[in-house]
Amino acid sequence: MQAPAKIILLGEHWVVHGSKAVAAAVGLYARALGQKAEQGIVVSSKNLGIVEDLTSCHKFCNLWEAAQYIAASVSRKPWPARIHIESDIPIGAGMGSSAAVAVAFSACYAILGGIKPSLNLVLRAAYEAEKIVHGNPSGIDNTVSTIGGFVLYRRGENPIRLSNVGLKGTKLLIIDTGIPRSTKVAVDIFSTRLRALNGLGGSLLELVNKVVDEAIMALKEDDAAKLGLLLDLSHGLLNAMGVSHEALETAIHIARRSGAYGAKLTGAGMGGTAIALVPSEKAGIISSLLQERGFRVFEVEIGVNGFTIQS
């Protein structure tokens, strides 16, 4: 089992507030690879080195509140298993490495007990463990990483997985700064700004949401250009908020001079990582300028599918 991490492609900070955002399945994966078993459900993760019972849990209980949650959707207690993890996203990044994680161990759980690991059920599951790893989450990084693609994010209302949207000979830059950051530190030096704007501030928010229709539309048209304005535009408003960082800054001005159709930050900002959609034939040269600041560099594909089930 595989499924895909996520990046916010239009939209963070500004959702919390009410407006819409835009995610995007991107090309980094976590993987579940499992096996019957006669007791217990352990889990092994080869990027933590722990190998752990989820019964007597300490480190993974968010998979067990998954295991609970996929047993009881068929009215029987949880089965022995034995479930390998390993997982190309980076954590702490705000690309939803846990929520992937949890999406690949749920389906590949399901199937261990003979059951169809459909999309609700996948989806739901990793949410159970979601509010483990983070109280009261959104739903958004289970949601992306469960049906794939570009989805329409608002908060309280469904999440919407976007049709016959995509673009063509692009790819995706996703640039770690390794600064960390706090989100709640971002979002509550964002949300002061918000409120000491007053009225203003709620005509960005509708601004944000203009911005955020306007890329749908791009992405509808394929039109890289047009998208990449709009990733600048969403990025100077991020900046003036508070939510940037100097790294942040550097790794953008890199890829915009070397040719990218737009970059921003992704996520909560004051560090972690930056995103730059450039065209496929660049993306090496681009990718190597940063990695010479020493920047870590993954080049993605974006808008891929959701949780995939491989022998």
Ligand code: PMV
Second form
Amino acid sequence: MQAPAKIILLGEHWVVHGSKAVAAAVGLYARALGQKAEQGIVVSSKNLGIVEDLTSCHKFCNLWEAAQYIAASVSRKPWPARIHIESDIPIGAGMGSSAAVAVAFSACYAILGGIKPSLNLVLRAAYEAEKIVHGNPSGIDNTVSTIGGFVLYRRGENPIRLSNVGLKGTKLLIIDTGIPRSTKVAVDIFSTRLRALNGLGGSLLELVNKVVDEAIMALKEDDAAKLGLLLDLSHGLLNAMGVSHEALETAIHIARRSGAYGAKLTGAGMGGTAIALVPSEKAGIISSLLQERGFRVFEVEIGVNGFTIQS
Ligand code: PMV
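So the form predicted on its own is up there; where is the form predicted in complex with the ligand?
Below: every chain and molecule of the assembly, starting with the one above.
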């Protein structure tokens, strides 16, 4: 069972204030490998080096919620299982690593109980897990990891998977600055600036909606150059709103001047990660240049499928 990470392509921060955003599933995965058991629900994590029985959980109480949700959906008590988890997704980098783990776990646990892991069941079970990790999450991380592709979302509305979109001949570089950041602090800084702009703030939110619409058009027309321009524009606005960081600027400029279609911060900003949309043939060289400057770089497909079941 594997489930992908997510990135926000554009619209972060503005989405908190009501405009649209587009997220995408990217080719970094969490995997869950399960087998039936006689007793307990034993989860082992390769990355964290933890083995725990969920029925008396300390670290994986999120997954216990998911297991209970799945069992309740068929009016049963949770069944015993052994599930091993591993993940390629950086933790705490805004890429939905906990959601991807919850999605892979949920699909695996359902199958071990003889239940078909429908999109709806997995999405909801993983959301129960995410509530334990994040309090009151928007649900975008578990949604993107479950359904995959490119997802349009707006606060208070159901996320929509965009159809007939794609970017041929491109790769996405995910550039981890390694600078820790707090989503809450970044959201506060952005919101304070937006308020200070008074009426102009509303015009900017409208502008971002238009940028997102144009980006969706570019995705439908498979126009990477146009999308790159819109990513650059989005970053310029986020920078002006105070949520960039010197390390993000360095990474973005290296990517742009070495041939990226466009580059921007992704997620909360103020550190964390940047993304660069690049022609496939230039991915290797741009990635090397970034690594030489000390960045950790992941070269991934964008818009990959949601969770998949492997026997
Ligand atoms: O970096 P992350 O995954 O925490 O992304 C935060 C995205 C924001 O738009 C800044 C906040 C939000 O809740 O949408």
